[in-house]
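First, one chain by itself in structure tokens, the form predicted on its own.
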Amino acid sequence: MIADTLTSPIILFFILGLAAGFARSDLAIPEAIAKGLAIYLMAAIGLKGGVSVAESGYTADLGVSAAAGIALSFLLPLPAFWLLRSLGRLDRTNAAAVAAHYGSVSLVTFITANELLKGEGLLVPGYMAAVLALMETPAIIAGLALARRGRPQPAVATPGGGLLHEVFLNGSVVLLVGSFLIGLIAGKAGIAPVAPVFEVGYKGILCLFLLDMGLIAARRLLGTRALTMRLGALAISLPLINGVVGVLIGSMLGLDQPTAAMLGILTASASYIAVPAAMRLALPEADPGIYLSMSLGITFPFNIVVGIPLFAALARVLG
């Protein structure tokens, strides 16, 4: 499956972005267009998930997947924090901030995995879009708890509930959940008039978006001096450990192969949108050069090229 992944246009566009970024090309997608692509992808995946659940109804697998996702998102930052402190040699604040990233999830990894798994005949249930949204927040809570432990004063001093607003009303979460609910309420028949917009151009838009992500990842790595060899190794080790744990738990809970594979991919992914926004408010003293370079610069490309086919293969073996 790795060979098939590497020859997919979706992945080749991402690799093109990486190559152009490392070569210091002036290739760039304007920020406004990049945001538009992201909005389109989030709305599309949310609608598809909502329609899928509307057709199938509530199932036991949905409840099991959601419970497992929430528990993993809350618990995975704990061993990550210990590894970042002991092996990565980070201080408590930076270790907690990075650990929160590795407990949360990456929307773009989810979207890419959804398409690649579909190409391999593994159809991921639409309700996994809801599980994705549920896994955004618990890791942030765990990370902040780890950062505050032993401190005489709380880490957050933002008035007016700024952190809560950022965590629960983050734009990506609102759009994903909102479009999911629209699909759930409208159903397949109700979505039919707008379906061509969200289906025909979906893969092409994803290619352009991943081109931009490749450029950003490469330039993030070139522009940082905060990343050590130890942290670089952990940026690969943590998704491997988390992904294997996710697939194992999904298989033990009786989830089918596509769902177990996606649960592993979600636990292997690392947030670089929602969690950085929350950390800027909650832990402004944490170094973005560390947590963004690890999650976006190393873990994201690793998962796109290697992690997705690896965890899918593991799910097939266990299934």
Given for the second form:
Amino acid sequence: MIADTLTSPIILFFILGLAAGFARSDLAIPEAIAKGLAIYLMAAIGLKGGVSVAESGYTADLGVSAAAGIALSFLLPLPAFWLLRSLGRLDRTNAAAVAAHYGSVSLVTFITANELLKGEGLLVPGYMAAVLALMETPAIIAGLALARRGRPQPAVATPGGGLLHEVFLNGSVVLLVGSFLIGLIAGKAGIAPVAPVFEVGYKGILCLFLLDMGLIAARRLLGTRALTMRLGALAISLPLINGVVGVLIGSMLGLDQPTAAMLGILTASASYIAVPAAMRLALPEADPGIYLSMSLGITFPFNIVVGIPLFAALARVLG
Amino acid sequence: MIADTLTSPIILFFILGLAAGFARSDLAIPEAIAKGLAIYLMAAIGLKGGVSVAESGYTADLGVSAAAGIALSFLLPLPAFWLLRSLGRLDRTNAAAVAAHYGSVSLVTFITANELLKGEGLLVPGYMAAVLALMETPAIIAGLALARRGRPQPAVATPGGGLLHEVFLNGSVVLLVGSFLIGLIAGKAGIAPVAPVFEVGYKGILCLFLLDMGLIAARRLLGTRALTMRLGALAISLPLINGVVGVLIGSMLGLDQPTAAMLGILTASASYIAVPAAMRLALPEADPGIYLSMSLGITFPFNIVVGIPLFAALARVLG
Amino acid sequence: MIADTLTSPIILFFILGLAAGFARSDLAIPEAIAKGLAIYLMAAIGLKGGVSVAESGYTADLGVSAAAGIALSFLLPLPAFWLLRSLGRLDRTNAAAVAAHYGSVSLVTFITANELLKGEGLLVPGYMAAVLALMETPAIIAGLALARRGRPQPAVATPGGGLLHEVFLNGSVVLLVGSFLIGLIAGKAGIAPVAPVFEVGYKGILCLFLLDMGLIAARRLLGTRALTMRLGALAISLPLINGVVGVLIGSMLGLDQPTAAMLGILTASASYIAVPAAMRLALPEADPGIYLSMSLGITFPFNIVVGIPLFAALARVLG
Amino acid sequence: MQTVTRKKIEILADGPLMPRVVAALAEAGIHGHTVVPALSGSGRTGQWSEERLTGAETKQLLWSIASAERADALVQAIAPLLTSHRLLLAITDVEVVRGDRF
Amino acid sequence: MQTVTRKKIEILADGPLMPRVVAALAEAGIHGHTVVPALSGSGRTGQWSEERLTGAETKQLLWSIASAERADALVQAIAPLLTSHRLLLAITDVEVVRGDRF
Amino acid sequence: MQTVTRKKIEILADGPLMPRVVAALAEAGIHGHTVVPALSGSGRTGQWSEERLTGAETKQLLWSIASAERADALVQAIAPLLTSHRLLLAITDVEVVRGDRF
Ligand SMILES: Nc1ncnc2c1ncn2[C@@H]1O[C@H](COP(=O)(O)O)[C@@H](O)[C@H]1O
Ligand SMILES: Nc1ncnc2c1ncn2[C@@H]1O[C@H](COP(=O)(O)O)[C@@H](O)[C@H]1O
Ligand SMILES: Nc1ncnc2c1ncn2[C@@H]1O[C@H](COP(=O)(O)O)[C@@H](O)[C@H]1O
Ligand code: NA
Ligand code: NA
Ligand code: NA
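I've shown you the form predicted on its own. Could you give me the structure of the form predicted together with a further copy of the same chain?
Let's see the whole complex now, leading with the same chain.
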């Protein structure tokens, strides 16, 4: 599947972005456009998920996947934190902030995996979009608990409201869950008139979005001064460990092959939108240069190019 | 029809936007994207109107609707002004500025009504896009006349040119009228190659646009300090009065049911793009907090959710 | 063909933009949207070219067109420089900067010509997108050589790296060549899933883009103080001369009619994206008011409305 | 290179009113300026942020360097607009080179 | 028209931290401000530029005019945040009209 | 908290020239700066506004706080560029906290 992956236009545009970024080309997608594309993709993925649950009804697998996702998002920051402190030599605050990123998930990794797995005949059920939304936030809470353990709760007391708010009402969660509900309420027939924009356009838009992600990842790596070799190695080991754990647990819970693969891909992925914004607010002393370089600069490209086919293969072996 | 309305994805996205805005979520559509979507919608609606007139030719109904629209836009600010001064307790300048908004029309209300009526089998003739464009500006002139009556024409003399210019060459009027003419010249066959973008994409784009409108309306209400209970009540009464007048006159003039409904919806709608910009220039002493909160914060959501089905039902009863 | 041209919606939107710009309407397309549309168009044209070469293989015509394009881009700045100095009365620096613009090419002219020729049944081979990319930069090198001839290479020594970089890695070249390669690697079948966005949407997007180009061209002419009658006349003569040379050489080299027409249209076109940015960096003493007013304000509209049908007709006569 | 002291004028105004502000600058003999966008703000009449379709309330910040005399002339020329049009005006001493330009 | 001297406060902060900065202004009794976007920058921790999906590192520049006493109060109120939140604060003397507004 | 006086440097330049301006800052030992976008403007060579595809003429405003010595060094380093590259430079006294950073 890696060979297939590497000739898919979606991945080729990502590689083009990486190459242009590393070559320091001035190619750039305006921030407003990138945000617009992200909003489109979130609405599309949410709608699709809602419609598919409206079609298939609530199944046991849905409940199992959701519970597994929430538990993994909440628990995986713990081993990550321990590795980041010991091997990564980070202080408590930075280790906790990075761990929260690796417990949470990446929307773009999810969407890309969806398309690549479909290309392999593996249809991921639409409800995984809801699982994705559910997995975004538990890791943030775990990360903050890790950061504050044994500390006298300093200035953090004040912005607590702001943080909970940021965590549960952050734009991407609201849009994903909202579109999911819209899909659920309107159903397949209700959505039909808007389908051309949200279904037909989907893959082409994803190409442009991944072009931008490649540029951003490359520039992030070039612009940082905070990344050590040890942290670079962890930015590859953590998704490997988390992804294997995710696929294993998914298979053990009896999820079918595409669902188990996707659970692994989600646990392997690291957030670079919702969690950085929350951490900047709740742990302003943590260095964004560290967590963004790791999650966006290394883990994201690694997952797109290597992780997705790898966890799909593992699910196939176990399935 | 209200039940149908409330399960249409278009309206559900609007409600999602309202909910996210009131919950103070940080969900936001970049301004450049919102403007881009608006430009797309105006070009699409104009083209469609032009093509439909190219198909059907100039009919008597077209002339009747246009004349009625212009007259209503010019005259309806008068009772509105009187109500705003007496019940609303506004000073002359602010009352005139608000009255101009209620005489003019809302593009997004028009587009949304178009789609919702179509869903009910009511086909609004394409030329109503031209009527929409014609109704934007007379109310501005009426509002300014009301503001200046009995005043010694102060600093206003100077910027007169700027204002007339703003009124007749403002971007949305130029784009609507221009696209209408392009549709008229190119005709159905000429437009065919560009139809995929302007027809197929239409409804999906409208969803994203209404999501943004919901966010904007909610934030406008939360951010204002200028809105009194009396003004809030008027922001619901004025569209009710104007809409009923519009449908009645449309029916009396013999317009068919969808056209009469749309004339009522247009008169009920209040501007929040063209008129605010013109008022900021011509009546800078008027408080934007008042006119935007009323038209965008209250009247717009009221029309989308309640007004459109109401005036459609009234037209049916009378038709 | 001029009559056909003038009723094509693509051209009508351009004329609407010109008219709105000259009337000083405030109609405006946000910069981020314009850049987003340009990125979309470049990716689409590159993909299309790559796929078509993947289908047809490398032909002798491809090599001939590419060689001719590079040579013309490199050599045509010389007569232009001479005319700009003698008839145009520009100093060495400004004449060299303008000459570089006329040697290079305009992406939008290319795309528009592609569509208009297709409407006439003239199918331009996809590989011309690669020729377009190859023609962007030789003129820049020629222009700089003209500017520096006989000068003691002053402050320019330092930024040399920056300039070469700007020339070969500028965003539009990277995106065009990159998308071309992606089309080549993925092939027709690989591109199929993303085709709806990049093929179906193409013409509609081009309408909006040309609307913006019309606005920009008109405002550029209104805002300038640097344009003389002599320069205005040259901004029409240079594309005429270059275009005739391009078509002649294309026909003499045995290229088929659409290819020869397109070679002429490319040589007639003048850059207003890549070259201005490079000139601002390499020849900061040159006045952007001169080169942008000429290429964007006069030559671009001239080519769109008159040049494209003219060179197509010439190719027909010679073909 | 020698620096001299000039005035930097900053004026905050709604987007639609900018042309009028620029006209007031021209009246005072000031022909150079640059406008910078604003994103959000708050004041006595509440808060605003950029996500507004209508530009009616979106502020922009004008930035101009001028001689002390012209800055004085501007303060006189623009005074009547300050209250009615809700402008904010601030003037700072700045050092510039090539002072004859301003 | 008469001008008086006030303080212009400029604070550079990451977008997500702006609400906290605004809260500190309110604590110091300052209720008017305007925020301007930033595009790119560099400092001791490397460089950044706007093309980032995540707003976590995108800076904004807050701009507020206030009386000298309130500006002083703000410096005290915001001091603890300056290092931990990596803010940049600069205060300038400016001349304004209608000085009682600030 | 104690404030000290430093220099705020503002430089207006075309987007494509910004890297060169930043290089001049580095030469003068100034390693911190922030860039803000501009929307429109006018000067002796006419007017411009942001709706331009080509960034060739779109201005940006660089904003940097530095010590007086470094600001002086910058004025010397950048002087040759000012006329040839049409830059605008303005320097203001500002009060900052944690003055050792600059
Ligand atoms: N005095 C000034 N104050 C602020 N900005 C200026 C001034 N003069 C020129 N500019 C800016 O610099 C650009 C080029 O100026 P010029 O080279 O005089 O045409 C203008 O379009 C403005 O954006
Ligand atoms: N003291 C201030 N400093 C900076 N900006 C201000 C100040 N006061 C008001 N503003 C800006 O001006 C807008 C309108 O202010 P106001 O008229 O007081 O509501 C606010 O939303 C802010 O963007
Ligand atoms: N001296 C300075 N002047 C202006 N902006 C600065 C300065 N130092 C830092 N910054 C801005 O603050 C950001 C973070 O700085 P730092 O924490 O030093 O990496 C930089 O990327 C710049 O945008
Ligand atoms: Na994860
Ligand atoms: Na109305
Ligand atoms: Na050329």
